[in-house]
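Single chain ahead, written as C-alpha cells, the form predicted on its own.
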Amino acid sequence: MLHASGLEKRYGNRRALGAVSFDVDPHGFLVITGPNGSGKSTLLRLCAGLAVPTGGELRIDVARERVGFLAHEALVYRELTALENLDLYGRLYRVEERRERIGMLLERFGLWDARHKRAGAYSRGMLQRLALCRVLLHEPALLVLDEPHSGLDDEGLHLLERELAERREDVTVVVATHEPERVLPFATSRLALG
C-alpha cells in the first residue's frame, strides 16, 4: 500500500524530514513515534498527497479521494454546524446515502445531541470527534492520522480505539502519537523518528 525509500522533505534549507524508508502492506498499521520537530506530521502530509518529496522515493497505491486525514487542527468549519459541516464534506466526496452516513457517525461518536450546534461552540474533544467523523465520511482505504488521541476525554478515547480495532481489516492505517501503547495492540510496524 504504501512504500518509502530514502525520504525526504526540505523546505529551503531547513531538513523536515530525513531519509526515512519503510514498507506497509495493504490493511497494515504503521505507528509513527519521535519528539517534536521530528517530522512525524510533515511524514503525513506526504503519506497524505499533501506535500511533495524533495528526496527519495513514496509510493502510494491509493486513490487520494480514498484517503482520510486526520491533522492537528480538526479542519472543519466553525461557523457550520456539526451536520453542515459533514453534508459539505459529504457532497465533496460524493457520498452515496449521504444523509444516512452521517447520522451513523454522529451517532457512533456520541455527537448526535449536538448535532445542530456551531462547531465554533465545540469543545475540544467534540471537535476531534467531528473531525474523526469527517476523516471515516468517505469509507477510506488508507487512514492518515495526526496524534488522534489529542483532546479526547476517556469516552472519546473509547470511541475511537473501537473504531480502530472494527476497521483494522478494511483499511490501512498511518498514525504519529505521542501516545503508542494506545496504538500498539493493532500495530504491524513502527517507525521511530529522530
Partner chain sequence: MTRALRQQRLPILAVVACALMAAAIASIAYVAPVDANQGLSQKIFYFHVPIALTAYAFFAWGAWKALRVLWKRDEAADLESYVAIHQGVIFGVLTLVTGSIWAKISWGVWWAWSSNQLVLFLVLFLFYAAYFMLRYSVDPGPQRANLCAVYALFGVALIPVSFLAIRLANDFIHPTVFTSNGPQMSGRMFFAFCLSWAAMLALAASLYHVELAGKRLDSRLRELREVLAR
Given for the second form:
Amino acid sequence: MLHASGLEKRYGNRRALGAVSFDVDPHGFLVITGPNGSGKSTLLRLCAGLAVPTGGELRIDVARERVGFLAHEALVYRELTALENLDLYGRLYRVEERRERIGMLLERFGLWDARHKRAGAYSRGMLQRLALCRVLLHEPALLVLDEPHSGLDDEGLHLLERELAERREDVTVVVATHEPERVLPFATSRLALG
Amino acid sequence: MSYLADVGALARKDLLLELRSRDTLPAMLLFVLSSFVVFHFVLPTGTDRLAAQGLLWVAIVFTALLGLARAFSAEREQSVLDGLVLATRDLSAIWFGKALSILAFLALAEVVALPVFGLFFGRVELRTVAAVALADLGIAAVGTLLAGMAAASRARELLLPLLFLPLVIPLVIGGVGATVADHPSSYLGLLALYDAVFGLVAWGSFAYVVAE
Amino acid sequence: MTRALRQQRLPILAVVACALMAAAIASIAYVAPVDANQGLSQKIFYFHVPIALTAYAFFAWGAWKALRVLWKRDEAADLESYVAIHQGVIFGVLTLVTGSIWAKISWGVWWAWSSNQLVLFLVLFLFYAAYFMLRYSVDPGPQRANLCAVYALFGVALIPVSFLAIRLANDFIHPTVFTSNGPQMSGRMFFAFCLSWAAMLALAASLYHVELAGKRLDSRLRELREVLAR
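Next, give the form predicted together with the partner chain, keeping in mind that what was shown is the form predicted on its own.
Every component of the complex follows; first up is the chain already shown.
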C-alpha cells in the first residue's frame, strides 16, 4: 500500500525528514513515534500526498481522493456549521447518499445536536470529533492520522478506538502519536523517528 | 459535468460565508463610494469630464484589490486549503469557484457604484458598462490566482497589490480606452484578448500554486 | 575532452564576450555611419536596442526554465529561472537608463510616455520587481519554486499583451527600426547592430553563468554547513 525507501524531504537547505524507509501492507497499521521536530508531520503530509519528497522514493497505491487526512487543525470553515462543512466535503468527494452518511457520522460522534452550530463555536474536543467525521466521510482506503489523541476528550478517544477497531479490516492506517500505547494493540509495524 | 458541480459547490460556499460574515462586500461598496467623493475633490473645477471617466478605473481596480485581499482568508484559518486540495479532484476547480465568487462580489459592488458614478460625474455610457464587465472577468481570473500566491507567502496582503497592479495595466488601458476613445471596439477587443489569455494561464497554473 | 570543455566553458564564454564587445565598439565607432538627423548621439541605439532585446531573451529564458520546473519537476531549473529573471531585470533597468538618455538627447526630456518601448520596460520592471518580493517572502522549497515559476510564466504572457495595450494607448513615435518591409538600416548600420547584439548576448550569457555558479556554490556551502552543524 505504501512503500518508502530513503525518503527525504528538504525545504531549501533545511532537512525536515532524512532517509526514512518503511513498507505498509494493505490493511497494515503503521505507528510513527518520535520527539517534536523529528519530521513526523512532514512524513504524514508526504503520505497524504500533500507534499512531494525531495529525495528517495515514495509509492502510494491509492488515489489522493481515497486518503483521509487528520491534521493538527480541523480543516473546516469556522464560519460554517458542522453540517455545511461536511456537506461541502461530501460534494467534493462525491459521496453517495451524502445526507444519510453525514447524519450517521454526526450521530456516531455525538455532534448531531450541534449540527447547526458554527464550527468556530465548537470546543477543542468537538472540533477534533468534527475533523474525524470529515476524515471518515468518504470511506477512505488510507487513513493518515497526525496526533489523533491530542484534543480529544475521553468520549472522543473511546469513539476513535471503536472506529479503528471496527474498520480494522478495510483500511490501511498511518498514525503519528505521542501516546503509542493507545494504538499499539492495532499496530502491525512501528517507526521511530529522530 | 461533475467538474462544474465541484465549482458550484465551492462558489456556493464562498457566497454562504459572505452572507454569514458580511465583511467583504460592504467594505468594497463603502470603499468605492468613498473613493468617488475623494475624486470629486481631486478634480479641480472645470476639469474635463474625461478625467473622471479615467478615475472610474482607478476605483474599480482598487475596489477589486480590497476584495481580493480577503479572498483566501477563510481558507487560511484552520488551513482549510489542505482539506480542499485533498478533496477536489481537479484543483483548478478551487480557482474557478473562487474566481466566480470574486466576480459576483465585484459585479454586485459595481451594480451600485456605476449608477452612483453616473449621478456624480455624468452619464455612464453603455460601452463603459461593457468594458467594466469584460475587465471584471480578467480581474477575477488573475486576481484569484495572485491572491492564492499572496496567501502562501509571509507578506500576504502587502504582496498582493505589488503582484496585481503591473499585471492589470493592460486592463486599465483597455478599460479607459473603451470608455473615452472615439472607436472603443479595438479596446474592447484588447479586454477580451486579455481575459482569454490570462484566464487560460491562471486556470492551467493554479494547481501549482496550492499544491507542491 | 567534452568534460574539460564544459569546465572551461565560462572562461571561454567570457573571452568570446570581451572580444565581441571590443569588435562591436570598434564597428560602432568606425563602421556605422553617423546619423544624418541625430548625429553622433544616435549611436546609443547600438547599445539601447541590443540591451532591450537581451532583456527580453532573459525573460523568455526564465519562463522556459519556469516551465521546466512545473512540467518536469526539474529542481535545478528553479535557480536558473531566478538567475535569468534577475539578469533580465538588470538589463531592463539598463534599457530604461539608456532609453532615458536617448530621450533626453533627441526630445529634450528624460522621460517620454509617448515612447512605447520605455513604458513597456517600466511595466515589466515593476512586474519583475514584484517577482523578487514574492520569492523572498516564501520559504525555500517546492512551493516557492512553483509560485515563482507560475509568476514567471505570467510574465511572458504579459509582454505581448502589454505591448499591444501600450501601442493602442499611444501613437508609435519611437524611431521605427524594423518595418514590415524589412530593416530600414543600411548594410553598415545593420552589421554594427548585429555585431553589438551578438556581443551583448555573449556578455549576458557570461554574466548568467557567473551568477549561476556563484549561487550554486553558495547553496552547496549552506548544505555543508548544515551537515557540519548536525
